[in-house]
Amino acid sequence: MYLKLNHPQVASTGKTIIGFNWIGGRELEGDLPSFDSKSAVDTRDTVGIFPECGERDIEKAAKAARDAFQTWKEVPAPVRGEIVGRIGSALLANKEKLAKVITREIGKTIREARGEVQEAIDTCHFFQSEGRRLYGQTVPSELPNKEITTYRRPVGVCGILAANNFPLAVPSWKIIPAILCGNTVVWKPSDDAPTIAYLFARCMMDAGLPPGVVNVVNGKGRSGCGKHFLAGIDKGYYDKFSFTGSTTVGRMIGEMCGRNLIIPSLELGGKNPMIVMPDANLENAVHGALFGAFATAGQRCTSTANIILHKDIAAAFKERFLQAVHNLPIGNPVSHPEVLYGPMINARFATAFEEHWEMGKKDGATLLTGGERWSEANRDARVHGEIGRGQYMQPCVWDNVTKDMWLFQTEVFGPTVNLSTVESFEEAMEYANGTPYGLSSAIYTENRSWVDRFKRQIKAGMSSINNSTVGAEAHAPFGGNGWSGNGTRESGVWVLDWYTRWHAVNDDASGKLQLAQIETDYGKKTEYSVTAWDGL
């Protein structure tokens, strides 16, 4: 690793780290010039510098990992989770350098990059102990002198691609477990992140990990290094592919793997809502609603979308959700780390947001707050730090908002959220599965019933009573339904069937061939004198 200094007036930043590809244990240059990952806070701050493949790295990175599968399978699990715990070890002996990395490099404030740093190293030590019960089953079989044995076997290689949003927690849920299985990796981080995945790939040579498990090949999206990854699924080089990012590019993975037989584990977008019912802790919804709608940005795929009011409480809470929006402290999370949010992690997701506002007014929706990028002529009290050089937006509220529009139906990465007005809790759910995505939902509630209605109606992949939209832990599967993702699950033992195979063994020690459903008299009854039942 090497380091550079940085522009004199964001020096006090950090420096600027020159990285690698790392293949075959090896840190290499690419086959095409390098691209600087530049701050979303602050353009003028240079976090990394990193190669761009081209294919033919991807095709090294690929021959890599294949070569490394055959002796990493081989290893037994309990010692493939103790290099998993230390690489978790190197991640928490440097959580604040990490930490403050994701917050320069993608604008993330650094109360919520620590907890992303922890999401990874809580990731590692659960997949740590689970390399001591990888489990098979012993099945009983029908046959005499046999036995039937189940094992979890490696698939293979993996090709991994995850999202800017979260550029070490999620690709930790999917690497992690990976390589915990038996599995190696061919991992493209992305473009908007490259540095904070090179430090992951420093704490994975840090602990050790054997040369070609983890390969990371670095480039720009579908037009550089990403055509030429995904390209991959279709030449052969994975056996696996874990995706997360936006229905749209998913769909087109999906296509991609089915005509090649494997099995995808595809995390996608979201449109998730909030019920707010009459008999709620107010205070408590205005809380897991500021924080749903608006932190990261809003640049989460579990960010709250659709807040669904009853109409008993649906004034009272508009006057304090307005209220508490107007004091919401926003800005630079590097200058002011106290902020609720800071920018736009990249231009194109800020010139997607803007769209967003005259499709708004275009559905006839009421925009009660927002609208506009924050600039120096229009910053008010709540704006705190230099804000220039990166892409600040207002948070957004629209009011009156019902489930046929196009507000209410499509996912928008950004500050912003949906008030709808219902009736009852009928309605309530209606609104709640109105849209073609399924990944998270809350509701706020009291009544016992209603919860209990809400957990077997709701069609997300996860849901949460009085709590946020948003949120995750290492140990809870993670995922969703529709256009969601494909219904496989990231997160605790339920990832585990995604990175290996069931493989059953039938032992027979009896000596000859047995038939099971054709040799059918191993239940042949045995004979009695008959019951004279009709005598009683």
Contents of the next structure:
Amino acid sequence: MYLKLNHPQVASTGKTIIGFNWIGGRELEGDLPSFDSKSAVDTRDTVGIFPECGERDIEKAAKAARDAFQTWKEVPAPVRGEIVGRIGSALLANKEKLAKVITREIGKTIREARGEVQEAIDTCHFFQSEGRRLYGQTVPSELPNKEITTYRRPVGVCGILAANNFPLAVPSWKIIPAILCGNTVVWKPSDDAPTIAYLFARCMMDAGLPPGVVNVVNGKGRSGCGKHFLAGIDKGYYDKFSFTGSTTVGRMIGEMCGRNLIIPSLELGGKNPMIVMPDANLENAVHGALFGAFATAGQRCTSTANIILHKDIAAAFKERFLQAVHNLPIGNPVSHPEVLYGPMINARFATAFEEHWEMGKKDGATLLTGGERWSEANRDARVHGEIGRGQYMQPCVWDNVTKDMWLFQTEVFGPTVNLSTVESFEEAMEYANGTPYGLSSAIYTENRSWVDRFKRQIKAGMSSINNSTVGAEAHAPFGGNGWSGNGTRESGVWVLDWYTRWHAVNDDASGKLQLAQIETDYGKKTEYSVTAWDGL
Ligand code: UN1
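Alright, leaving the form predicted on its own aside, put up the form predicted in complex with 2-aminohexanedioic acid (UN1).
All chains and molecules follow, beginning with the one already shown.
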């Protein structure tokens, strides 16, 4: 790892890290010229410089992972757990430094960046002890002198690809359980956040992870390294693939994995509803809506998208919510840690966000606030610090949004939220279940009956009662239904099912061939006198 002086104007934010691929335990250059990871906050700040991988680099990494699998799978699970625990300790020891790099690289606030590092630490420490469990079962046999036992076996080499919005926490949800279970990994980090990925790899080196267990290949997305990385599915490089990102790319990966008989883990988009009922604590609901919709500049798959208001409190909620939006501190998260959100992660996201303004207008929805980029010309008292060198967007609130509108149905990454007014609980549920997605959801109410019906009727994989759609804890099952995924889950014990395969062992001590079903002796039926049922 090398450090280089940064641009003088941003030198105080930190140095430029010259990073490498990590293949077979060695830090290597790629086949192609390197690329810069520029800060989302200020484009003068080069956070890292990384090699771009070509086809041969991916092949090398896949081979290193395949070779390492032979020995890593034989390491006892509690010992693998110990190493995973040491990765968590390395993250913990460097939490503040890692958080700062996340803020520089992708522009989330330092408070959220610390939370993200903590999520990775929690993941490591959870799976450290899982190495001492990784239980199988003993199953009674139908034949005498015979027993059946089951074991979780590792799957093999795992290809891992995740988005840029949680560049440390989400890869940790995949990599940590994968290696704990005895698999090896080829990981292609987002090209928007290679530096935090590299520092995560450095934590694995500090923890003494053996060579080739995790391999990191850097480069651009579909136009570069990403294309070769995905082509590896058809080349048989991976036995398992895990992806977090858009529904469109998820479908494509699902098709590729399907024809190769690989079960992919797919965590895809969301269009997360939040219902506010008449008896809700409105202050709590407004706080939940603000953080859910605008934190991370609305770039979470769990971000609140459709706020569904019961008609009795619609006006009161709107008034409070808009007032809060008009007081929201926004701006440069490096110089002003108190802002709720900073810039968008990259120019592509910003352009897609701008396009959504047009779609909303075509829908005929009412734009209550927002609809422009922040600039020196239109900035107001809410905006803090230098915003000229990043993609900073006004918070956007749409009203009178109905279920049939593009705005209601389509995932939009960015600081925007829709308000819909409904007549009843039943209509609120129709709205909440009215998109093809089913990731997260929330309801604000004190009524136990509505809570009970919401829990049973909502089609999302995750729900909050009187809390926002974001903020899932690191050891609860994470994932969605419908267009939000393929039913796999990450985190906690549930993820183990996707990184292991069950192995059933029949152990016969009878000394002869016993045939199940055919020779099973269910015992002679004991005969008694006939019960006089007919006479009763
Ligand atoms: C994501 O946006 O892909 O529940 C992950 C949350 C975070 C994770 C979000 N703990 O909002």
